[in-house]
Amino acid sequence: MTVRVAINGYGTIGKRVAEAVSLQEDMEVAGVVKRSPTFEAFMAVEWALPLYAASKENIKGFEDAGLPVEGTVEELLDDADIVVDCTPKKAGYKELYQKKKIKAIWQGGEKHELTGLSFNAYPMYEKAYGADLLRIVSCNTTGLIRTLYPLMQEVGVKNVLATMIRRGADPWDSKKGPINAIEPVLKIPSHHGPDVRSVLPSLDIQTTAVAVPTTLMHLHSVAVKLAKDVSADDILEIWDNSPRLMFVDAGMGIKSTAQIMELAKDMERSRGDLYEIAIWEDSVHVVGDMLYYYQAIHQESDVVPENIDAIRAMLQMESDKMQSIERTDRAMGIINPYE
């Protein structure tokens, strides 16, 4: 069975999902969706993606840039089984979905409250089997639900605080972010903590956040009260067996985010992405009932996984999470606990 995927949005995360997609066995783009002739328009052509205008009045400004385009992102959704929703938040293409009758799966910008099913692919997927709408949380949320929810399961969590030190902006971006101060979020907790809980809502956990002058990636330092004593190597082997998590060591002369982005490079990964969640073995310490470790996220890829397994989920092609998350993963040569 392979399914068409619309995406409505090709920009950092439209553009990302578009190849992953593409890498599935079982999948394919029916098209992406554009609302000016940008060079990721040019480039969405390049790789031979059908291109489709946000609205009639959009088209023009296409054939003046010389950019052939299928149609509108109305008649792109009567040829697709499924749209992922890369739109800047609040872009109000719910109505258009339901009148269509299509499934739809957003990104972290929205709320909760926009389909009621928030999605990470351990936790969830089979809440999301069949659902119609949902959300994949965040990329500061993702990251934390995977480290998170594999102790919750073995060890069991009584409660956590964890600290995002959060990128200024994303690398393309020039036009914001703090350039030479370090700017607190004064308001507790940020809004990840409420964002963890729509997926693990049992889970007592607060965070605290503040925007620093790098574009790479968001760092976490993350304190968890355990329910059983376990040593450092016990969470690691845990850690080992769980999807999507990788580990770095400062004793190998990684001990910085730009430090993990070079790594990503040259394990050749498309566009130097890191889908998986970097921790950092050497921080992991347990003192008593406290575990704390440092994690690494890279805002611009981790969630695109996800997004394939929300996929399968809401349409019902495999049934069993692991094996949908390991076919996502082998297809994405992403670092696995399968072998």
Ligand code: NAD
Given for the second form:
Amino acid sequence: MTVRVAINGYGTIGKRVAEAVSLQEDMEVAGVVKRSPTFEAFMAVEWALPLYAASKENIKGFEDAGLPVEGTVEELLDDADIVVDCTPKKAGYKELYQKKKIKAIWQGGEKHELTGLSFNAYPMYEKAYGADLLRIVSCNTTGLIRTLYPLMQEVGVKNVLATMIRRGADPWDSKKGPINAIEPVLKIPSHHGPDVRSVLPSLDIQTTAVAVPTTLMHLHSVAVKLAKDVSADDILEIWDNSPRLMFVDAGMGIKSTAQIMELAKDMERSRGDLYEIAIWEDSVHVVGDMLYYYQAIHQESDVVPENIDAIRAMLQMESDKMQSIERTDRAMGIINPYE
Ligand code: NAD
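Mind giving me the form predicted in complex with the named molecule, seeing as the form predicted alone was just shown?
Let's see the whole complex now, leading with the same chain.
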């Protein structure tokens, strides 16, 4: 069975989801939706992705630019099994998707209330099985869940304090900042803690966040009070057996997010993306019942494989969560802890 996936919004996340879908043997891209003939629209056509306009009014712009358009988003939705919405937050497509009776996935810019179901594959696959609407949690929330959920399962977690050192903007974005300042989020807890609890409601987590002048990844400093005494080696073994995590260390010359991004390019990842959460092995430190570690998050790509598993769960294409995760990861070349 090959399902047809519509991608509405073809920017940072949308183009990556489109590529990930096209790599899966059980999925194909039904079409991608753009509003204007940007370079990304030209590249979509270059890669033979059917291009649709966000509205009838947008079609002329594409035609004037010499880009073939198959129709509007409404027509695309009639020809797809599911839509992945990668538009900026609050673009307001829920009514249209419901009118078209199509299952829909949104991204982390939206609030939990939009769908009532927030998703990360490892803890939530079964709950999303057959669901009509869901939201993939944000890049930072995805990163926290990837390392904390296995600890909750294997050791037990009493509470967490996590500080997010956030990139000021995506690398392509020349408008946002800060460019010469460190900007704390003065609302404490930052939105990340409540967002983690939209997936892991029993977790006692507090978060703070600081924006810094870099475009290369987010960095998390995490302190976890564990439910029982374990060693740093025990923690590393748990993570080694958990999906979508990788270890880096200073001994291999990785002392900053800059080298992690260079490593992703050397690994010949598409666009230099890193879907895994990078944990600094040297930083994993246990004192009594407290665990401390640093991890780095590639904001533009860590959520992409989660979108693929959400499609399989919602369309009931694979009942076994680990089978879905493994299939997604193999197709995308993600480091595989399962063999
Ligand atoms: P983006 O600005 O890079 O891309 C959005 C795309 O949607 C653009 O191509 C834009 O032209 C298009 N668009 C805008 N309005 C539209 C409309 N009405 N109809 C159709 N297309 C429209 O944004 P992004 O970074 O890809 O963010 C998309 C979602 O993913 C947001 O919810 C965001 O919070 C979330 N997200 C972003 C990141 C990140 O680091 N960029 C990480 C995780 C999650």
